[in-house]
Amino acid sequence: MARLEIAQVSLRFGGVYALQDVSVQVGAGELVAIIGPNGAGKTSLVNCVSGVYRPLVGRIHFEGQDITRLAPAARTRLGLARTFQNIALFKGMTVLDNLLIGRHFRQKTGVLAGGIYYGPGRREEIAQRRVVEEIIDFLEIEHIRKKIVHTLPYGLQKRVELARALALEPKLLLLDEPMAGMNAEEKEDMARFILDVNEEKGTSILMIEHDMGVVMDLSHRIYVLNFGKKIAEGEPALVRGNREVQLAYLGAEA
C-alpha cells in the first residue's frame, strides 16, 4: 500500500486549470520529486496534500485513509508536514522557540494542569525539549539554537524550516523548492540533511525542487507536470532521457 496516493486530481481556478488528471503515489520510505517549469502545478499538487486546497475532482489518501476533505490540522495529526517555497516561520522568535511551537499538537497537558510548573507540564515540557533538542543535534544547528531567526542567512533559516517541519514527527514530509535561493555549499548541506531525513528516519518525502542536480542524484522515481498536466513519471535515468520533458522543461530543441 502507497503512503500517499494521489488519484486522477483536477483542480481549477475560474476557468483556468492549475490540475488536470495527475496521479502520484509515493511508498513508504520513498523519496519523490515533482518536476517541471514554473506554473506547471507543483506547489498547487502539495497544496491539495497538505489541505491548503480542495481538489476539483479526484481523491487522495493516506496510509489508506481518504483526507480529500480533512483540515490541514486533521492531517498534520495523521503524519503530513512541510515546509514552503517561501519561508514561513515566526521570524521574531529564536530557533528553539519555532521548534517547539512545532511540538504543540503533541502536547496533552490543558490549560490548568499545565499552569502548574511543578507537576504534568513540567514533565512534558522536558520530554518535547528533549525531543526538540535531538532535532537540532540531527541537522546540527546547536550553535543558532537561541538566535533571533531574522537575523540568521537564509541557508539557515530554511534549515531551521525543515526542523520545524521534523519536530511534527511526520511520516510524509512535503518539501516545496527546499534549496530555492541557496548557494552551492548550502544547496549540499541540505541535500545531506534531507537524504538523512529519509534513509535514517524513514520518512517518506515529496519533494518539489528546481535544481535537476539534487533532483537526479535524491529522488527514487520523479515525476514531470507541465501546464498542469503529468507528461512524465519513473525514474531518474528514465526521466532524463524522456524526449517529451527535454523539450517542456530541459530546454532541448524541438
Given for the second form:
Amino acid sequence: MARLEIAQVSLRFGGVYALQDVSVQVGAGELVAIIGPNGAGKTSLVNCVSGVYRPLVGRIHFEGQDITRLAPAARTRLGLARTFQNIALFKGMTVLDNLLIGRHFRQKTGVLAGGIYYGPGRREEIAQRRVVEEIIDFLEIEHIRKKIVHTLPYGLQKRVELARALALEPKLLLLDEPMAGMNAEEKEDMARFILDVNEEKGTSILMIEHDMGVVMDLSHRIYVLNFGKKIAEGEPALVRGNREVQLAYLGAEA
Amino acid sequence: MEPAFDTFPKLLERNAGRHPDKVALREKRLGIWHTTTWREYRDAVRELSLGLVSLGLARGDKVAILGDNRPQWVMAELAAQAAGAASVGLYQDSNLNEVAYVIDHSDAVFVVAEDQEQVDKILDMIDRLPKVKGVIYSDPRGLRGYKHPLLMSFESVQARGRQMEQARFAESVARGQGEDLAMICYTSGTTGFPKGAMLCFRNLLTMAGSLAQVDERFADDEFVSFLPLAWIGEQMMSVATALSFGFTIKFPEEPETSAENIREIGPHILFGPPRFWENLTSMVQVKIMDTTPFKRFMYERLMTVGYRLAEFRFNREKPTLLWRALYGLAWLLLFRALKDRLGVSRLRSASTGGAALGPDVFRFFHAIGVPLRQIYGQTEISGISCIHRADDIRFHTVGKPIPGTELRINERGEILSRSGAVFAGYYKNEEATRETLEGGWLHSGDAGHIDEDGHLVVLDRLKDVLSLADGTRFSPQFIENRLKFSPYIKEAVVVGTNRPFLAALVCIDSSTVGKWAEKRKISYTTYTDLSSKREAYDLVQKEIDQVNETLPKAARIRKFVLLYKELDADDEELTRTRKVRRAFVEKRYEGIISALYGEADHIAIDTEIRFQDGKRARIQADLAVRAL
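Alongside the form predicted on its own that was just displayed, please also present the structure of the form predicted together with its partner chain.
And the full complex, kicking off with our chain again.
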C-alpha cells in the first residue's frame, strides 16, 4: 500500500481546471518530485494534500485512510507536514521558538499545568526541547538557534522552515520549491539535508522543484504536470527522454 | 617536570588518579554542556588505545587525525600516544591533495576522521594511501550506507578495546618516555610541500612548564578549544598545558558557534591569532556604527578614558587618582558590559601569536581591561619562544624569551633560539633538519633584532626582505601588516622586487567596507562588485596614504588594485593558518602585477575560482588601477 495515494483528483477555479484527473502515488521511504511549467497545477496538488483546497472529484488516501475531507490540523496529526514556496515562519520569533511551535500539537499539558512551571509542564517542555535540539543538530543550525528569523539570510530561513516541518515528525513531507532563490552552495546543502531526511529518517517526500539538476539527482520517481494534466511519470532517465515533456518545457523541437 | 610524568598519557593517568571526578572536558551537544571527568577521559582513551592496538597499531606508528575540535580528537591523540605511536593532526578544511600528501608522507596507519565530510576525503583518496589500515569515524551521520572494508566507528574500536586485557594499557603507558615522538606537526609552509616537525613529549612539556612561569596557569582555569587542533598553538594549550596543569577544556558546539560559546564560558585563558582579536574589535566597531547616537557618544567618551589608562600602563607609569576614578566609572557604565558581551570578563591570560597585531587592537583591549600580549614562536620550538611580560608590553616587539630559552641574532640578521623545547627534526627530511638546526640553534628564517631592553623585534621572513631596482631594501610583510591594521583592509600583498617602485594588491574587508557602503547608501551586490566601486578605492586610498606617511620615500606604495576576490586557502593563496603564500600569489596574479607597472588604468579579468569540494566557477571583472 502506498503511503500517499492521490486518485483521479480534479480541482476547478471558476472555469479553469487547475487539476484534471491527476493520480499520484508516494510509497513508504520514497522521494518523489513533481515538475512542470508555471501554472501547471503543482502547488494546487500539494494544497489538496495538505488540506488547503478540497478537490472537486477524486480521493486522497494517506496510509489507507481517506483524508480528502479532513481538516489540515487533523492531517498533521496523522503525519503530514509541509514547507511553503514563500517562507511561512513567525518572522519575529527565534528559530528555537518557531521549532517549538512545531511541537505544540504533541504537548498535552494544559494552560494551568504548563503555567505552574514545575512538574509535568516542565518535564514535557524538556522532552520537547530535546526533540527540537536533535532537529537543530540534524540540520546544522546550532549557530542561529537564538536568532530572530527575519534577521537570517533567505537560504537559512528555508532551512529553518524545513526544520519546523521536521519538528512535526512527519511520515510524509511536502516540499514546495525547497531550493527556490538559493545560491549554488545553499542548494547543495539543502539537497544533502533532503536526502538525509529521506534516508536516515525514512520519511517519504513529495517535492515540487524547478531546478532540474536537483530533481534528476534526488528523486526516485518524477511526475510531470502541464495545464493541470499529468503528461508523464517514471524514473528520472525515463522522464528526461519523454518527448511530450521536452515539448512542454522547451515549447518546440528539442 | 617530574620524571615520572614525562609523557602525555602518564599525565592523563596522574590526573585521573588525583582528581577522578573533576571535569576534564566539556562539550556542548544538543544545546547542553556535557562533561567528561578525568576518569572518563582516561577510560575512553584506554578503550580506544587498546582497540587500536588490537587492530594492529604498533609502537612507532603514526595515527592521523582529521576533524573539528571535539573530545574525540584529543582522545584519539592520547590513545595513539598511549600505544607508543605518534599523532599527526590535519587541518579540517584541507583539500584532498593536502590530506593525501600528509597522511602518506607521515606513514599513518590509521586515520581518525570526524564525519562524513572528512571520511569522503579519505575514501576518495584511498588508492593513494596504501599504508592506511583503518579509517575511524566518530560521527555516524550520513555514513549508514557506506560499506568500505576499512571504515569503522569510534565506538566499535572502543568496544574491541574493552575485550582486551585492561592492564596492558598501564604497561604501555609506563613504557613511554619523554624522548618518544609525541606528534608530527605539519607546518603550513608558505612555500612548497608542508614539512613534518617531529616533537617529543619532552619538547612540549618543557614549553608548557616554561611558559607557565611567566603566564600563570591554575587547575580551575577554563579554556575554550576552537582553533584547529592540528595547529601547534592549540596543541600547546588544549593538550600539553591542559594535561600539565589539569584544567578544563571546552569544545564549542560547532565551529560557527565558537564566539557564542566563548561568551557562555567566559574563559580565563584565550590564545588566538591576530585575526581572532581583530574580528572582536571590528565586531564592536560595526555594532557601534549601528547603534543610537547617544550610545555612540557615551561609547566614544568612555573609551577615551580607557585609552588614557592603557597609555599609563604602556608607559609603565602609575595612573593618577583622577584617571583611576574615571576608569572606575567607565568600567561600571561600559567596560563591564562590553567585556561580558565579548566573553572576556574573566580573562586573565590573553595572548596573540602567529603574526603581528595592530597597535589599535592592542590599545582597544588594554583600554577595556584585557591584558593582551604578543607571543612569538615556531612549530619547531613547540610553538613559543618569546612573550610580553604582563607589566612590559610594547606594540613593536614580541617580548622576551621564556625561561630556559636562549636567543641570539646571527650575522645574517636571522633570529636563532635554543631550548629544551626545540624539535627533533623534520620527518623524512634530513636536509631540511640539518639546515634548520645548524650549529645546535634553531634557525627561524625570520629577520629581527633584539632591542636595548632585551625585547625581540621581528621584521619579516628573511627571504622576504627584498630590494627595489634601485637597491632600496624593504620588507613587504612589514608594510602589509601596517596596511592590515586598517579595519577596511583584510589582506594586502606588496610587490616590487626589481621593480622601480612598490605596488599593492589589496583585499577589502567585506563586513566593514560593506557596512561603510550601506551608511553612505552605496549599493552593491557581491564582493567583486563592492571592491570595484570608486568609493571603495577612495576609502582604501586614504588608508594607504596614512601608511605611506610613516614609510621612507622609496618604500612607499605608488599603485594599488582592489582584488576581485578574497585570498583563500582553498585557492592555495593562503596557508591553512592564513598566511599569504607570496610566491604563489605573485605567480597567480602575474597579469595584474605587470599591469600595475604598465600604463593601463584598467585590467580585464577572466578567471576561475575553486570551492572546497573541487567545483569551479568563473569570474569576470574589470579591475581599476589606482595610482597614488
